[in-house]
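As a starting point, one isolated chain is supplied in structure tokens, in the form predicted on its own.
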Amino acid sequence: MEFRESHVYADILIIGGGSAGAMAAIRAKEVNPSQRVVIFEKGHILYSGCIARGMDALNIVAVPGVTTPELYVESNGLACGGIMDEPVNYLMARRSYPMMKKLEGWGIFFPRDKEGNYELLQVHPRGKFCLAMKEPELKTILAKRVLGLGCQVFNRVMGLQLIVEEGRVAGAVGINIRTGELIVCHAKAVILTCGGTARFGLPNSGYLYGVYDFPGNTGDGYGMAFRAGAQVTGFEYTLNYYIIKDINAPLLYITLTRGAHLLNAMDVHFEDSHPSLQSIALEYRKDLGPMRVSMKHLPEAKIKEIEDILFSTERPVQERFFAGRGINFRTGDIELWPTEFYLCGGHGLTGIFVDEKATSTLPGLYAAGDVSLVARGHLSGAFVFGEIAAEEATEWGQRNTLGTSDPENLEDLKRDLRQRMDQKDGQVSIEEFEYKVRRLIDDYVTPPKNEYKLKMALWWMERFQKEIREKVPIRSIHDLFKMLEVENIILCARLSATASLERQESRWGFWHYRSDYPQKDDSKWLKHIMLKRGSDPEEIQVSHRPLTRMR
């Protein structure tokens, strides 16, 4: 098969058109609207991305004369375990009341009192930040702005690999999933919005894309950051989540801070609104779950509430599944689970590095997002830095020339994808061989975490690094765009082992926990572990970075 090739130019290049990608193109559009910008969305940019369709909070808004941003420093460098850069948190939260007001502008809806104030809830370890937000057409309302404003959108187009000329960013190639065209895109400067690893883990219903965030985040962006050159961090932070059973839906502070009741499968009533991730977890691993959710005791009208949260906002298809069970929130309780683990920025701490202004280490490279390391920046985090990196990209782009040369290796890209095209013989099926790799994920990676574990999940992944070119047949287009996600799944792997291993000690509850070094130790640790690619591209190569503290 032959893959042919488009060539457009552009003065940023954003891959990934979520929420903080559709942020940055609007924000680049606001900044210099005759500037060119474009898109790569691996989905369809009108439902794409973690918030494929509605919202029911802007997690992080420091409200004047509520809360301040020192006091969000404060209260997220404990969610953080310590692990956190103060300046860039802070300067999302200071961005983050004029965001909201900016979206409120374009009639987003965040609900008010009858004195007019903004309904906060406590999700937080100090200080109110979450403001309630009621917008089941939010994805929508950025894509059409983002197309209104000429942005020009490639849907269908994965990220394959960053064009670096003279030690700097200068595009990028993407592959379309279902005709397998290559987009050579020449760009000043280059933003990636394109989501964590949510395909990590396996989910307890065994289906490959049932998982908490995207499914199509399979660490693209993580791949191509680091085999281009560039760090990656918190790697050893694997995250999961306590949320509804087999559809891993979001529900616990959406019903818990309206007065729903949290019990154990023994009927003992956790009191506390906000319970930690860390104390549902003790409670499941000590044989106490599963966790239910109850509100049979709420009045009618508090019940109607939620459910128009659920089923309105927050993933509509909760009113089916909830049918499809028998489940009436008004009689019966609702079942939560362990989601599988998973990568992430915006829940967590994994990503590339960044700083201040959204900058990577890698000259002409920008990260917004979940992508990001902006620590447990979740949707307000999205949208501030993927303004901060249009912002910056903006500037950056004023400063340099477009390149215009071919890609020197794009004749090398072009023969490893025919060739890959040309593997017919082997009896693994894509899907069976991606089982496999977070099968073996769920048993070497994830916590409970020793060296030996560890040492086995970097064998396995190297063995599957060589087997998926051997073992797995590729039938059409389709099992081509599979392959080239798994391949990220294992470098993600790769680097969550290496990280990991390098963490002698356990922080953050259950989501590091070495059994091997059972304790936390911030006279070592207090810390970032740092990955780069070494100058063999199977290297991966550590080191550290001190935290940053405000100045």
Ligand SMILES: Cc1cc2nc3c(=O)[nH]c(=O)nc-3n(C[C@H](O)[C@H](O)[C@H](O)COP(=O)(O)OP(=O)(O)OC[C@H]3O[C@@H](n4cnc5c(N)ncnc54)[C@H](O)[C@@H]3O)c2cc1C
Contents of the next structure:
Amino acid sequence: MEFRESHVYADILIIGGGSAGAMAAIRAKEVNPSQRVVIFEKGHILYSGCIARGMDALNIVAVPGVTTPELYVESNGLACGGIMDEPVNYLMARRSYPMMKKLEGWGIFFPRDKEGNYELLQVHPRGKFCLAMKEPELKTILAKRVLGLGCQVFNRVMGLQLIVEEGRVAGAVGINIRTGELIVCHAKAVILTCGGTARFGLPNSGYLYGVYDFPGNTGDGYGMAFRAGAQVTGFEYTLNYYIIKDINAPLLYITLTRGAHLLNAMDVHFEDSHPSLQSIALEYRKDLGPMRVSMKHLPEAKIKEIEDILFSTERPVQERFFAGRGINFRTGDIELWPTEFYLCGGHGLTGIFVDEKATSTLPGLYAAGDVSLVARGHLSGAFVFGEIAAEEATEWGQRNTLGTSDPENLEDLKRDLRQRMDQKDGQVSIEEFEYKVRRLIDDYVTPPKNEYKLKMALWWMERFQKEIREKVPIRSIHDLFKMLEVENIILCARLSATASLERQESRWGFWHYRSDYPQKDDSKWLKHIMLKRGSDPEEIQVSHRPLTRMR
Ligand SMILES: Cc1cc2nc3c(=O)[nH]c(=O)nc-3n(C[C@H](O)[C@H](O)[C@H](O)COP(=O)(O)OP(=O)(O)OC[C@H]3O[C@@H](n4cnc5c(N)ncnc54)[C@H](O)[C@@H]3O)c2cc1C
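Could you output the structure for the form predicted together with the ligand, given that the previous block was the form predicted on its own?
Below is the entire complex, every chain and molecule, led by the chain shown above.
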């Protein structure tokens, strides 16, 4: 098969049209309406990403007179096991209130009480930062704004490879996941906003796509950045959640902050009014699970309020799910189970390393949202750093000219894609292969970890990387793009095992728990583990970086 190509030119290319990407595009047009902004989006911008449609809270808003950015930095530092760069988190909190007011100005609804106060919920160790939002159309509102401002959106285009010229990022190549057409975008700056690695471990249900986070996020941004030479960090923090069994949909913040009870399997009520995921995980690991959320004691009005959020704003499919299971919150409880393990900068501590300007360690490359590390920034972090990335990329674009893509690299890429398409003889379908990779990730990359398991992980991932080019038949463009996704998952597993081997301690609760180094050791390990590509593209170089404190 021949891969046709078309070339487009942009001041800023954004890869990933989710929360951070949409906000970056809007901001880029606000600061300079005449600049050309192009988005590659693997799905469709109207419904893609963590906010498939709506969302029920902005998890971090420092409302003046109630909390402060300084308190947020203190509080989030506790929630991150100490691994947090203060300046980026401070900046995010400082811009969080103006961001919320801007969204409100766009018609997004943030409920207030009779006195006009916003509804604030406590989900952090200190301070009420979680601000309730009731907006079932959040994603469509953002997407329409992006299109209305004249950004050029390429839906169903997966960012494949960054173009690096003379040490700076000068665009990227994407592939249309239905036609195989290559889109070569020459850009002065690139912003990566393509989420974390949602498809990493396997969910209990065994469904490849039945994951908590958006299943289109397969660590492509981590892969593109790493292969181009940018530094990434926090890959040892393999995260999972404890939420609704089998559907892996969110509800903890929504129910517990509104008076629901959390019970263990022995019917013992969890006393803590805002239990952390880590304390729930601990209970589960004491063989006291499954935990349950119980609302039977709540007044009808409260249950209705919760149903209203769960069945409209966040994931409306929950209504059908509970009906199908015969669960009514007035009479029955909601069973919770651990989700699959995943990698994420927004809920977790994994990402492309960025500074206060959303700048990566590669000139011309910016990153925002779950693909970058602004520890546990959630939606607030995606929005604020989406804006910052756009502002900084605009300024960079004013100082730099467009590059011309290196045709040699493009020919190499096309040759590689053709070879993959010629791979017809294997016996393992790409879906079965993905299942196997992720099963082995569960076995060897997730906690409890130890040196033996992590070395086995590296052995397996090396083998998978070879076998995917031999044993998997590629019968269509669909198979081809799944194969490219699975290769990114394999790379993420290698990065995760490498970082986990390096960090010879346990940190951030169960999420980096090493049974051979069960203690936390601040004297040696209160720092980042940084990963970077070596001169051989397969080599992962490891270094350490001190945490950045407020000056
Ligand atoms: C179920 C759930 C509930 C949440 N609830 C809340 C909440 O109530 N409050 C809160 O503050 N936070 C919440 N969060 C967190 C918050 O939604 C995320 O941190 C935030 O949306 C991340 O934005 P993002 O742009 O980085 O990623 P996303 O919004 O996921 O966007 C990534 C986009 O990149 C695209 N993409 C992926 N790979 C490629 C590629 N190779 N090329 C092109 N495009 C690509 C994807 O299709 C997707 O559209 C929740 C998250 C989840 C998963």
